[in-house]
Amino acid sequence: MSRNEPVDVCVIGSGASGSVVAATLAAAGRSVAVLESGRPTQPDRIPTARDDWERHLFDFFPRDDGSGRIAYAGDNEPGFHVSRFKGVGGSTMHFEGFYIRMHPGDLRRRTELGIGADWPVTYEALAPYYDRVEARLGVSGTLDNPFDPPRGPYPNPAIAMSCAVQRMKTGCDALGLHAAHAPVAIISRPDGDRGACNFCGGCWSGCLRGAISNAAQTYLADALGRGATLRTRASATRLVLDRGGRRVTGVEYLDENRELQLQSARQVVLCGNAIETPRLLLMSSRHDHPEGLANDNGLVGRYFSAHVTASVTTVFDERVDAHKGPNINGMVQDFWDHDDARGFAGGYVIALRNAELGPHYLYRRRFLGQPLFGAALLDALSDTFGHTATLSAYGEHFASADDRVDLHPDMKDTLGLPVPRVRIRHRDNEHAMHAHMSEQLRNIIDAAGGRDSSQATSSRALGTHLMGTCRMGDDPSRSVVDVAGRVHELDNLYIADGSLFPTSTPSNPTLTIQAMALRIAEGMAALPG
């Protein structure tokens, strides 16, 4: 085994949280090494750099990262599929940048509703970190959402509502709903070598202009500029402990040649995601931690959560061109805060979307398999392209201990490591929420004049919003980490990704992940050097 120069802090993962932790601790004068299992993204891999970009949408996702595939237990939600991006910047390299804050009540579900768990941190404590993350990323928005907690102005003006979103807004207005601009981590005006959004509509597969504030060009660039080291193609395999079993002394990882390396560190921060973080803890078992690290209470991997989601696509008689603009360009929060009258606990947000992509995507979604050829096919595409639009909703999932991530007993990935096995189910509350979501989406579409609308997708978990599995809490018997992100059972191991979420809340998680990561990293920086 080769040994690298010891560092103060080893950060595992270069995505939303790892980049924030690395930048914050490097700025505080700590020596930092970041381990990333993927490669950097090259501009020529971004699909919109090519004329035939629709044919190359999924070329953007690395296929040679050695991570293998995720195994699923037999009773998951129908259609559940985890979307991961193994590369520098993590999943922020293909996110839509919908940056909404949690509301105060979201963090008190146990107290208010008697279900889920309370967060050991309040909205008021998080608000200053929300402010600072939004400022660094140049979040674009405006104060037209009546349901927002009190806050200051956004760093950048809101991106104008697209034609499709304006059309959907007419339906919301007719129903008395409050359609507002969506706050997004996409800059609305140029910033240095980054261009403002040009409405190309390719957000989910990278941003050629650099308008999307992904981790690679924001916090990670800050970290590297302050002396942090980034090791790519470095797949963590085990956390190494001292003889007493209370302190992590380093991280073993396989490099790009599949040779074992050791990165020694005084502190280690896990910033993978709600699947990879518990996977590494479970893979790090030894004689005095037979069930994996931080898992004496059996909670590592438990309470895996992913948002309830529903989508409806419609057709308008006139063109609305929903292939142009940020993927999410408007929102409705009327159903966010809990209301007993709705018949379910928790709430959800409606996203007004512009993610219709191009004619090839339209063909595959609406006409593939139909007996249409030649002029008839061209006529069908001409009559439909630019006329479709989609509404989506994302809501709370109240996980149970049976929703979990563990290690597959037999299946290995291409590196010879156990594949993570995932189980997640929706229950009566989620089904009731999904029915309400679906009804409201169709009401908006009908009021906006849509026709030939698709049926709302069956209740399913959204595989891009991964939360839970290493819950944060004050009680060591009921949680994995404390409010400072430190693992209860170990003195110098921290977790700063979405796995520490006690509940999912209705919010897209990335902004809160980064706000929590900033809070945790600054707490670490304040400790004696």
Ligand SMILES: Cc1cc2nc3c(=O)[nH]c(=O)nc-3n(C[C@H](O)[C@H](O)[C@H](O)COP(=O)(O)OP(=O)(O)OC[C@H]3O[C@@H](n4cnc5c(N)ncnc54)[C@H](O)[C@@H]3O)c2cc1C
The other form holds:
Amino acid sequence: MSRNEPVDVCVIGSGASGSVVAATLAAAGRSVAVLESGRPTQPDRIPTARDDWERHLFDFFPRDDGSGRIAYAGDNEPGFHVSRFKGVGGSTMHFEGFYIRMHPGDLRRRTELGIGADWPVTYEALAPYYDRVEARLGVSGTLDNPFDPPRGPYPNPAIAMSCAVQRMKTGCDALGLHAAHAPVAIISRPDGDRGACNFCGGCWSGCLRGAISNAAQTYLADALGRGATLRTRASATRLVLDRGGRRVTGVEYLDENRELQLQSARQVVLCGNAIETPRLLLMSSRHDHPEGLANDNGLVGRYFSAHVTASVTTVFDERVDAHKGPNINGMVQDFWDHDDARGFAGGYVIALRNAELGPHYLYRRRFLGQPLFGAALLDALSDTFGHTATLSAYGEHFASADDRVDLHPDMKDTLGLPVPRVRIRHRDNEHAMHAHMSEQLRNIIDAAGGRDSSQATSSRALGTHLMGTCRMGDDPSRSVVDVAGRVHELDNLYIADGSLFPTSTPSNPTLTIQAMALRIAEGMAALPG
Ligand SMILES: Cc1cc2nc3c(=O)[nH]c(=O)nc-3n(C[C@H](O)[C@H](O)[C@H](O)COP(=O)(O)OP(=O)(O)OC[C@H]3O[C@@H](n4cnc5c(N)ncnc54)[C@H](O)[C@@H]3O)c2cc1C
Ligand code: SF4
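Could the form predicted together with this ligand be given as well, to go with the form predicted alone?
Every component of the complex follows; first up is the chain already shown.
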């Protein structure tokens, strides 16, 4: 096995959380090595620069080499499919940048509703970290949402509402709902060599102007500028402990030639996301940790959460051009805070979207499989393209201990490692919430004058927001990490990604993931070097 120069800190994963941890600890003077199992994206292949961009929507992303394989348990929630990106910048390279804060009550569910778990931090403790992450990413927004928790102004002015979003807002207004601008990690003013959003609508396949504040061009660039080392195609396979079994001494990983390497480090931070982090802990079992590291209480991999989701696409008689503008451009938070009268616990947020992308994408979403050819197909597309608009809702999932990530007993990935097996179920509360959100989406569409509001998708569990599996808490018998992000069982192993969420809350998670990562990294930096 080859050995790299030892470092102070080894960070596993270069996505939303890993980039923040690496930048913060490098700024504090620590030597940092980031291991990233994927490759860099290819900015010169961003498809919106091409005339035939619709045929190359995802060329920007390097192909998965098979190490991203996932197994689903037989009784998994129907339709639940994980969507994430393994590469430099992690899943932020593919995200929509909808950056919302949690509400204070989200963090006290056990105390206030008797379900889920309380977070060991308050909104007030998180707020300064939210402020700083928003400032670094140049989040664009305005204070027109009456449900926002106490906060100051956004760093950049809000991105204007597109035509489609304004049209859906008329429906919200008619119903007395408060449609507000969506805060997004997308810059509305130029910043250095990054251009302001120009409404091109290509967010999912990479932003040609650099307007989206993904991890690669923000915190990871900061980390590399401060001397951190990034090793790509470096898949961590095992955490190495000292003899006593209390301290991590380094990380074994397979390099791009599939040769085993050792990265020694005085501290290790897991930032691989809510599936890969428990997987690595479970793969690192040894004689004194037979069930995996940090897992004496059997909680590693448990309480895996995926938001409840519903989505409706409608058609307006007039053109609304929902292929123009960032994907999420407006929101409604009227159903966020818990209300007994709704008949379910927790709440949800509604996103007003520009998600038409282009004619080919629209064809695949609405007409694929229908016997439409030639002139009939052209007619159908020209009647529809430019006229559709989409609403989506994201809501709280109260995970049980049976919702989990474990290692598949037989299946291996292309590196020969056990494949993570996921199991998630939505129960009565989530079904009631899904029915409520679907009805509200239809009401908005009807009030805005849209057609086909009956086309609510049956989608219920969202595979892009991965949370839970290594819960944070004060009680070592009921959680995996403490409030500082340190695993209870080991002295120098930390977790800073979405796996530490004790509950899912209604919020799109990444702003909170990065705020928590910043808090954890600064706590580490404050310890003697
Ligand atoms: C299509 C899409 C849209 C989204 N839109 C939004 C949105 O609008 N708002 C929002 O809040 N969130 C959104 N998300 C979710 C957001 O991207 C994630 O919440 C966030 O990126 C998670 O951060 P993370 O650090 O936990 O993991 P990631 O950002 O996924 O980073 C994990 C990294 O670790 C690497 N890694 C994992 N295991 C290993 C290992 N063993 N060795 C080495 N490297 C490893 C992975 O390759 C990956 O690069 C979206 C996600 C997708 C897919
Ligand atoms: S709509 Fe804005 S953020 Fe999205 S790809 Fe275009 S310029 Fe970038």
